[in-house]
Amino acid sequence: MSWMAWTLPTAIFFAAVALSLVVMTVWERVSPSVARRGVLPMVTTRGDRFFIALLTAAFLHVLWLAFTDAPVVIASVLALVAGIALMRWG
């Protein structure tokens, strides 16, 4: 792992998301989902929209880079808000 300049807020982001991919298959061990239709054009199962939401919070957070200097912590915020709507309402 010396190939990779580990920093400790890259180590919680990954910690983070493998943790959720944990809780997300006992969930579903658990209590299986429904696919349903929401706010988006498509039937969805809860993983699917646990997927959009992460790859919605890495678009928000590469077009908040490239287009303000603006702390990093605000375009988290607002993926956390976006991730937290699409899981309810997706």
Second form
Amino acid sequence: MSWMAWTLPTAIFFAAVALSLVVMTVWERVSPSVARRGVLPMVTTRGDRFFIALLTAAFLHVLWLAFTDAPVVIASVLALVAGIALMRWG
Amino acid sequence: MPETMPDNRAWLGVLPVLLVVAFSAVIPLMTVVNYSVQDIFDVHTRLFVGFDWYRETLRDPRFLDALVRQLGFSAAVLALEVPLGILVARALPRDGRWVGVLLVLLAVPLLIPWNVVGTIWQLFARPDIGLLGRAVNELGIPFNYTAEPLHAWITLLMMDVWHWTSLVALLAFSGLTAIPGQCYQAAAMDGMSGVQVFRHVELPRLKSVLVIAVLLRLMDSFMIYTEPFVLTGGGPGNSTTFLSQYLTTMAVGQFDLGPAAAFSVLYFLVVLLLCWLFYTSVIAERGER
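One more: the block was the form predicted on its own; return the form predicted in complex with its partner chain.
Expanding to the full complex; the earlier chain stays at the top.
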């Protein structure tokens, strides 16, 4: 797999994404999601909110990198908080 | 929990497709992400640089200019092709022996390869030997798409309209033919004008096919490469250099694999966002959730 030019941070990132998909699948199996409407302007399932949280995290990082030189870890923490809020109240 | 678990074994049938997608899309995308955080010198010599390429790309005026041009081009394409496609579809007869002939004629531009379309328009619009360029100049209107950015944009948009309006027209036609005749009869009994029939009878029933048409044209125009490459080569200057062309120059021309990979990931994110927004709007429109 060396042709894929792996690095430890990207390996951890993709492992986390894969793990989260497995957790979401198991969670859905144990406790099926019910579509509901929260603060987001549409009805969402748990999977929808997770996808929106991932997309939000990606664009938070993009905006952070575009506009500031401050450590990216702050954007990651903000993305985590936003993700939890979206999953809970989205 | 429900009393009986749903039988989801049919999902196993999707497994082969999942494997093909993983092989052809997911693993290459993961590789691009890996490249985007490294400075690649050769296959065995790489240096981890974190988010540096992303930061550099996001602050690169050429990238931002190409992104703005790309968004402007896609917006113009949609603004021109969707209304024109609906107009063409409404003008077509719904039945009779000519319908088949007209539909085949409409489909002809869709069958022409992109590079051939670019070449046709490159010759057609040339101010010295092209029929269009020469005719416009003979009319006393100076036109030279190789030197004037505005003329290059007009030529590009005309070319795209020529190539792809048929797709919108065919989709809209399929939507129109699905409208029951009784709806038109009821509209006639109510004394509706042609505009009212379109507004209250046809447009609501066309919404689904139009969303598909808009999505297809948006995605395709957002990823356009071959036609502008053949027609203008991105010029004059950089006035018609869109994202894909700039990306190709970076990845293939300059062999800057790290920055090109970061560029690709950002490009992918924008496309993903647009797709999601459209998908969500379609779902919300249909009230499926």
